[in-house]
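A single chain, nothing else alongside it, follows as structure tokens in the form predicted alone.
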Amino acid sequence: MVITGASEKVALQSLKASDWHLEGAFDVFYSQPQVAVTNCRHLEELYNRYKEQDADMIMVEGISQLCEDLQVDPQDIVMLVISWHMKASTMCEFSHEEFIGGLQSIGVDSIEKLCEKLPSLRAELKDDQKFREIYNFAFTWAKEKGQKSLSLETAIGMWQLLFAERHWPLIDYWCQFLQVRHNKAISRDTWSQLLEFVKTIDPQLTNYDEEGAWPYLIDEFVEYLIENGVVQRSK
């Protein structure tokens, strides 16, 4: 504990975690700083700065100074990625157990240690795995509540978020076409499908299947790049 600086508690459970084994405490230990440097009174004082006065959660106005203390615009997709680790349920909302159990899953208890965190946070999006789960994340999360879709223009607003990341050239396209030939909600299967579409099929759609299981509106913009001469009929 002297040599770590840990608290008893953490102590414990990184002993624990090595079978009590005191090198592989420390191999823990330091495998997971985030345990050892969050302190819970710092992290109350953060929660309490941006909460309602009336409530107990912390809403858009919070949010907007979190934002303005971490010099980040609140459309910056970074606010995604640590809404993801707050597991936060609603867009614009941090509940207690939210607010405070992200800032511990980062492994920080301090809008200066956030802020150092922002550049690692923004790299998380470069990882396939977490950019698929931060992906589903956000069909949940931006939905309005008691709703099953997502509304078009919210989707939109997500996917030229999200695919910025990606690089997706048909990002555009994709959005034109919703707009004109869809115009109604998302559902999670598009939302999921989606991803798995600009995964696995190029651009140029030379190894789309016309028979493959893909749901009917991306078959439909299959057709409408045919149509607009984006892209060849694959022979």
Given for the second form:
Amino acid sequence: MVITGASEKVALQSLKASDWHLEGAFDVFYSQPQVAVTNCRHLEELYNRYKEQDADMIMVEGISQLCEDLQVDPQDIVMLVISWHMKASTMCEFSHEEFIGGLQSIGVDSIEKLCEKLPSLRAELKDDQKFREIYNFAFTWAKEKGQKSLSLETAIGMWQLLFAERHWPLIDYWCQFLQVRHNKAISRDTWSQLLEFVKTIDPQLTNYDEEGAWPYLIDEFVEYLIENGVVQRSK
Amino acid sequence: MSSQKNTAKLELYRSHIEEDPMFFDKSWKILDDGIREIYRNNPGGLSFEELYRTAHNLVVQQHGQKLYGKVTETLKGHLEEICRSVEDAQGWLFLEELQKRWDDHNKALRNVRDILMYMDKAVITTFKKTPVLDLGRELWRDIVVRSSKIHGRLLDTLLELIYRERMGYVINRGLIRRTTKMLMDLGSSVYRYDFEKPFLAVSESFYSVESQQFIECCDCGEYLKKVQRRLAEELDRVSQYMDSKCADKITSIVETEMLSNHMQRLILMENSGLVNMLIDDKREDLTRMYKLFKRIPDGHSTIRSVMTSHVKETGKALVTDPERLKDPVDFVQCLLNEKDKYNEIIRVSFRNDMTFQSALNSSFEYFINLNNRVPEFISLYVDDKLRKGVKGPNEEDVETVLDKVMILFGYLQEKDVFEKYYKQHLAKRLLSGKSTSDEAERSMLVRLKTECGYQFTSKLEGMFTDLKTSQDTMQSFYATFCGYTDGLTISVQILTTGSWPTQPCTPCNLPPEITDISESFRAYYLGTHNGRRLTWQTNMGNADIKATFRYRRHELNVSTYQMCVLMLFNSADGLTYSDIEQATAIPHAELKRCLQSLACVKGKNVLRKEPMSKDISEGDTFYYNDKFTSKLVKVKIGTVVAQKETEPEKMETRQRVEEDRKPHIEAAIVRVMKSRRVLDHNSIITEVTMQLQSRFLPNPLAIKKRIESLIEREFLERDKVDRRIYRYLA
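Compare with the form predicted alone: the form predicted in complex with the partner chain:
Once more the chain from above appears, this time first in line as the rest of the complex follows.
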């Protein structure tokens, strides 16, 4: 592990594969198609750079520092993508495991390498499947620990961030509607169904079906749009 | 040798007879003359035997066919003669002449047939000729009946006579009968084509015209009477002088022309049509209409649909009329009266026809649910009856009235709203002891149990139990209580919180005398019932107070709040509003109502107010009204009667109803999903609606919200592939 910088898991695999002969293991290791080689020691050092003084986690300060080092805005959506890779349980916090595990799965072990990866991370948002995963991940990540629903303010912030990447013409109306008519937290079902709505229903709502089992909040949104003359009632 | 002999014999035989070449002609002459005499009605002088023999011989001599031909000719000749004499008949004698001649002809024909019987038998089979009788008839038909001068005239005459009869004249029915019989005898196709068909065609236009005339000048009832009469007439006519198979045909013509063609116009006729008959309870007319319209296609369905829209309209007007709605009891009585009225009509005039009954039911169901206050009003009606006892318009007893009310109840979609109000009203009745009959109350409970299930009535029954238990508790309390009461007795009703629809209330300040004894009671109760909490509901309850006025002593029956206020005047003559407010701690709105009932109501003004205005304001001062008088010793001031709710109260109740519905909807969703496991959105809505329909009609949006709530709480989830499908999470 020290020599190759491989993770424990990979080391064990290589040793097993070579019948526990050390030299053979090296052969196995280096002949494997390398996705990424990350150096454990470097990762630990990185972690220590950002972690809190008296807790085994990275918190707001550490994250600010990280963003500075990466030269990205803390509000930049790429941070969300990174958090997703880390399987972070809640925003503004990374546990030891999450941080290390996340960077490993991205395949980097230094700030420079991470910087280089930023464009490709951003690109992941363009992939439909990954976008959906990231979008649904965002709900759990952004909400308060122990709460079932996402506060409206945070939800709106997240939506605006996410739908800047994946353009939805009605996003502003949606946020307006929520503030004016709803003013309560957002449930998980509403969150995830909204993405389906955005993906399947066209902005003029021509293929919106009242019997379509959309969450009632979305039905009300449609009513709101019709009332305000943004779209015509179909039929 | 023998053959020769035979031949000789035969030849001998033949030549013997064939000797006479004039044999045929001679024989024929005899017969011809004979037939002539027969046709002159003169058979007397003839020798049957001779004629028969002559004919016989001719046939034997192989002249049968020739004979037949001659006979035919002769007959024709006679008939032609007859024909002319009939043609010459004038006016009405025409028919008579025809008949007479027909009779004669038949008689003659029989005679002729008798004479020619041998020919008849021999020639018919051998040469396939028509038998004489038939021949005679055919010839009659062709020569006489269908002669150009007679045919048309015959038909016209018959039709003319029938027309006259229809117009009210008396005619010679016997003559017509014989004539039509003649036609029938000539062959059913003769009857049919030469008479019946034109008869039916003429009848059709006759009735078409007549119906048009009638409908212009008659009202519906009269018109229908006429139709009935005409139908009877036509049937009579047929039985008198037509073929009975004609009955159906002519009946159907009358029905079509007089009824079918004018059906809409009749039913919808202004001022006399179906709607007016219903309004004015014209039973006879309705019965007639029902019977007549049964005969024509769509007759009943049209009546049904007009009746339905009428009932729906009047019902709708009733439930949306603000004047009517001012008095709920009266309003419900109107509904009951309407139902009774139509029940009677259906029973008497429509022969209890089930299709009409169910049309009536669906009309009622429709309009009763147009106004969402009807459940409350029905409860108020029952409340009124149970308080006052039943003096129905027909001296009906309680049971009958309640049965009828339950039928109205059955039409309600929002039965849960009724339940809420019924609980409230029942509570008030029980607590104020205002119900006239315990039996009647229980009877109503049983009915509700049947409709709504045991869960609903279990709470109501709880209320009854509470009161009974309270009575027992009071008895044992007084048995053990030996405190100083100063002539004061209390009677406590202990209500179990879950069963009673009481509003929470902060107790006001009771007068000290009351506090003493009530606290003794509390101690006693809690001593025997561990772990319970008692809260005095001062917004309910009443008191009897002995009050001394200048002229007289009276006993006042007042509410708890009123008692608290009045008792203050034992130690002060005059008190301001704020004094009273402070001392009693009664909430503003209630205090104002309370003071108003004590000071501003004529005949009940035990307090005097300054200034003497109608309304209570915070600056008023109150004085004990020493000069109060009343004819009665016992004066009742302000009882708590169930009132129609005010707007804000109504909103509150409705909100509570909506809240109560949520758990019911959820329970239904869970039941459905538990058994089906996986189900799509619309099916859930359908199933849940069906499950709940005996209580209320759930709003699909409400169901959707409950589904989402269940998803949130992880009872259900959406299917990963088809978002319209839900799964049950065990």
